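Okay, so here's just one chain, in structure tokens, the form predicted on its own.
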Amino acid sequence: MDYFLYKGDELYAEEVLVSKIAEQYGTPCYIYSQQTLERHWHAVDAAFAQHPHRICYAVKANGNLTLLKILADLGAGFDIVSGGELARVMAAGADPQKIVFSGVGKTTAEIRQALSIGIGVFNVESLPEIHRINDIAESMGKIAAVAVRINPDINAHTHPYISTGLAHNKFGIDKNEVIAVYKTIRQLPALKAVGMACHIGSQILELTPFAEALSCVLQLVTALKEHNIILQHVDVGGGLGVCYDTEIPPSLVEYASTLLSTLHKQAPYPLDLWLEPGRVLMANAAILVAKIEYLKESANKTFAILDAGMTDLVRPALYDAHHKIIAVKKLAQKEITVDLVGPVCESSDFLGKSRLLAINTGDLIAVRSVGAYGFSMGSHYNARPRCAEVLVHKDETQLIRRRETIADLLSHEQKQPFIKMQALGNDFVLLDLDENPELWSSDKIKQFSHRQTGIGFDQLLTIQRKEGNQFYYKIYNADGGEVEQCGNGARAVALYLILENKIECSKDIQLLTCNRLMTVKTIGPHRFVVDMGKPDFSPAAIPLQMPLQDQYEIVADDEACNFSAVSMGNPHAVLRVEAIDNAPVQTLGKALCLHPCFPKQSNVGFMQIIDKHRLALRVYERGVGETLACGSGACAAAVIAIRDGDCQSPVTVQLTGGELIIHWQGKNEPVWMEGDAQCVYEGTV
């Protein structure tokens, strides 16, 4: 069942007239109906409630981020292919745990992007992938959960492009393979076998091959208990099929039936299911809208021309699918015979053929069943921006994704690589201005580190290789002024280095910033300690319009205040608080950082010490606000508190987003900040 129904002789998405969606939003469009949507989760979660059972939607069906997120609060887990859907479901709230990564081509940088989230499990499909996770997870010293996905063999009767069972696909392991292939990742210091996978087809309509593929699988998970491999869950992935028009699919029950049927009496032990169904939940959950340009009368028949085709709706074109085609509003006049075809310059554009509708030109027609692969599978093809998507619940609609324009056709090619890292909760862009010299401007820095509309990030970093192990090192906020210094944006840029081999990993990194030389030496696979310069106390260096003292006292927020201020390339001054929760940092760390006194501004740092070899900080820092961390404001602080006798070196500073340890023997003595990084993903813009 679902929303999209006639009331009268007019098509309703819900509560809503799909003529007044596509007035509002224009076509072709894609309509999701949210009830049909939740309404097809809680049927499959129902039909297996007798049994532990795990649900991840196959995200390669739509990966729209509206949508993922409305399944990620219903509970579900996810079935990623790539890194980008990796990014995908973490932006829409996944729990990691509850992703499996599948996939026959996962890269390097995909399995360390996925190792450093936690994902739950790699479904694996080779020996030298299994082999590359194994190697990448012990170099970051995790232990990566797999399963290995098993070729049953087994013919799913479906279209051969669908079909991922049988013998010559390119899919999973060998069934006669696969107790060596356990063997060996039990060899493998970095990995534990959690379970067992198989995934045979899409849209597929009989029981009897699900049947035969977790047969399958179970006779191995039997074999390998008498080696004492023991596995925790069956993963038979997804591929129910559904009803496009006339097709009768099994129901989810007997589908259900079947899978615990045979689950009960061949499993060896008690085995959690898991499931990755896409198109049973998101098929008949959308419709695509589109208008007749023409109707177009030949020898032979009558084209209705639309403003969409195969490159908003690839399906009918890649396998002859079928799609239902309905009228949005039914008129009162004879049918004729249409082929439905699109725009685009191919003989194979065409979204239904032989249709009886009663249709004339400037009429809305909607294509059914499209949630699944419709828009996901969409591309650019003769410079066609994709459409418009949105969402009905009830009597409300919402934009979902707005519809492209040919200006963001043309900036697509306008491309800057870039690689996202992480240092102690903050984010930075990285760009290798050895790959690429663009340089980005202050206004395009202050446009792509927004949140929501750019790639989002604390700070950008440019790196350009001087000679040897040295580079120069520019570090820039988000509303695009440069820093002096950043120690947690130095750890990234020596992880970038060695995951791309462009140093020599026994030599120490150096970064010359715009005021001074920072040295990094490497400590283990992922953890660095940074050469961040001796602390300067001076007022010129800070710069503090304000005699030399220890401390100072000043007026700022109506209050009055005593801080301590030094240079660690970034001015900070530091202020003791009794309880750091309660820190007044928005107030008076803003209040201080624009004081008159400091005519550069300054960061702002609220220290509480916790022990000798402890304290608690959080940061006011210049042009951002309060951060996660602040390498520079941890350096600041430790040294103040050592300085005054309330710490001794080493000092573990707790911030926000995590811990440092910094080192510091006194006077004349450089600072060293020891810490983590790590890299999130790669891309361009």
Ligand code: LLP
The other form holds:
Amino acid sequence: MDYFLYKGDELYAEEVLVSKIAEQYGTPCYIYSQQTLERHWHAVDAAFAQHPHRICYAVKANGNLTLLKILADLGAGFDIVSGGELARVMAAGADPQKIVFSGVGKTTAEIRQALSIGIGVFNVESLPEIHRINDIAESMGKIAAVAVRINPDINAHTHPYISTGLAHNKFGIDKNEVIAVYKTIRQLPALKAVGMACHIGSQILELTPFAEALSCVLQLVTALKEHNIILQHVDVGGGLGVCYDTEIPPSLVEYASTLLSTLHKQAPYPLDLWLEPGRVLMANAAILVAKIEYLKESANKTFAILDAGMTDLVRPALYDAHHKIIAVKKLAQKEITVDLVGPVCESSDFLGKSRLLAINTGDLIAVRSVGAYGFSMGSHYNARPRCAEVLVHKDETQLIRRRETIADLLSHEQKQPFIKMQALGNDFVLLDLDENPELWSSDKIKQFSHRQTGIGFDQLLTIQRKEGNQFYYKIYNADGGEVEQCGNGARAVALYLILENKIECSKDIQLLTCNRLMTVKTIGPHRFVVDMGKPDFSPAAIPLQMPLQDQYEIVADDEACNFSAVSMGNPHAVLRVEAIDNAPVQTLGKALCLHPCFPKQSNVGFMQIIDKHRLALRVYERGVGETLACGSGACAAAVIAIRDGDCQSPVTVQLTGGELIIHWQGKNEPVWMEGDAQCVYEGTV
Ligand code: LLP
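Now show the form predicted together with this ligand, given that the preceding structure was the form predicted on its own.
Now the complete complex, all chains and molecules, led by this one.
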């Protein structure tokens, strides 16, 4: 049962008019019903309630993050087949322990990714894969739990493309080899066999193949017991069929009772039952809504040419699959026989053939039962952006995947413009997200930050206009991690905005970082003052595990040392030295940075007071080491020198990379940092 029903002449998704959704989000679009999905989940769960079981939803059927989250919240585990699906389920909040990693071609990178996340089990499909997982787990100091997927050589009587349990299919390990394979696993130090799995195909409409496959699994489990190999679970895969047209699939109750009675009769000892359903949960939870662009009469046929095609739903083209197609608004007019086809340049591009429908050009139709293997098998063929996905829950709708744009399609092939900036010894690459649609991934940041093989930079800055002169401003270190604030970067951003004529020059620039709003004032063609916020001396802000004092004394690097501590958005310890050139930046700086009194580490500044308005500074930055310049470090040093009466505002701070002027009028006032910025070059990557 699903929640796509007519009320009067109009089709509804739960309590919302389908035509309204199409109007709001455009066509083609997938519309999902949350209540249908939840109902299917509860039906599967209830059918197996009397036996310890785990339902690992087969993500390949539909990997939309919102749908995965609904299932994760219901307690689902997940059956994944790639690193991409693993990333999806993790983003949706899956419990890693409830993840089963299936598939014949797991790569080294995927296995590593799964082991570091700590997934529940690998369903293994060949000896070379078993050895690969063992080697990787061993190198990572981990034990990988595995279940062998067996090939029971059973005919599931389904479409040959989705039949997987026959001896000539690429899937699983020959049932005659299975015992030897478990013995091999026992010899391998980084593997532990915990279960046995099978999956014989999809859209299966008979119960006998399921019972035979499980029976085959249980015979092998029994034989393993003779060799003292004891497992905890059997995994029967997915495969239960649904009704697309006139099929009568077994009910969930019949399916469960067949599997459970086989298990009870043949299991040599108690075993948990795991399932990997995809279609049965998802198929009937969605419709695909499309508009009729043209009605085209040919010699002996009428074609309804839709704005959706095989790129949106490939099942008819690939498997000759039948999906019911209905009008979104029932019209009191004569039905015509039409082939519903898409705009793609292939004769296989059809969604339904010889259907009787009362339709006109411009009308909407709905293709039913497309939740499983619908959107997930979509493509960009003919350079068609993928369509929108909308979720309905009772009377509410939510866009759960925006329609792709043409720009999305081009973005992977286009070179990306970037601009390289410099501000006092720090160099930055700036991405203007209003101009570049793509934000670099942390892997890409690492790659491009490299000074020999990339562009080379200390930090990546991104900006995006919020409104007027206000911009979102984000800062990423060369390792891809995001940081709270960077005053030197703020000047670089300000210069870029001026050079590109992107702001009203009479007004201050406001940059919204992940934790505060920074104001930047322009005082010369390349010169700016940046509001760096108020200094916070409280140990909690730094954080520093010592009671509040002006000077702290600890032993670091085997020597007693005194320092002052302040947070300027990030933590700083400041030490006074007599001669800046001989300051023990590499030794004491590092020891203090990593000292247990700073649970999150601290930047360490060594300062030499030169006169009332000048000091020299070298900084050891946490995670980086000694740098040419540190803007917040300059603020921290000047603030401490002013607080302690050694200097007066403004203080010129002489850093290895150049000079900054720090203005601070005392407690409760923000610190202003004045300095230059330069544009180095513009390029594309
Ligand atoms: N577990 C494994 C290891 C699988 O390979 C599959 C599906 C499932 C579970 C979930 O099977 P389900 O419960 O959804 O039948 N694209 C085809 C279906 C391919 C099925 C691939 N494997 C279609 O549109 O009919």
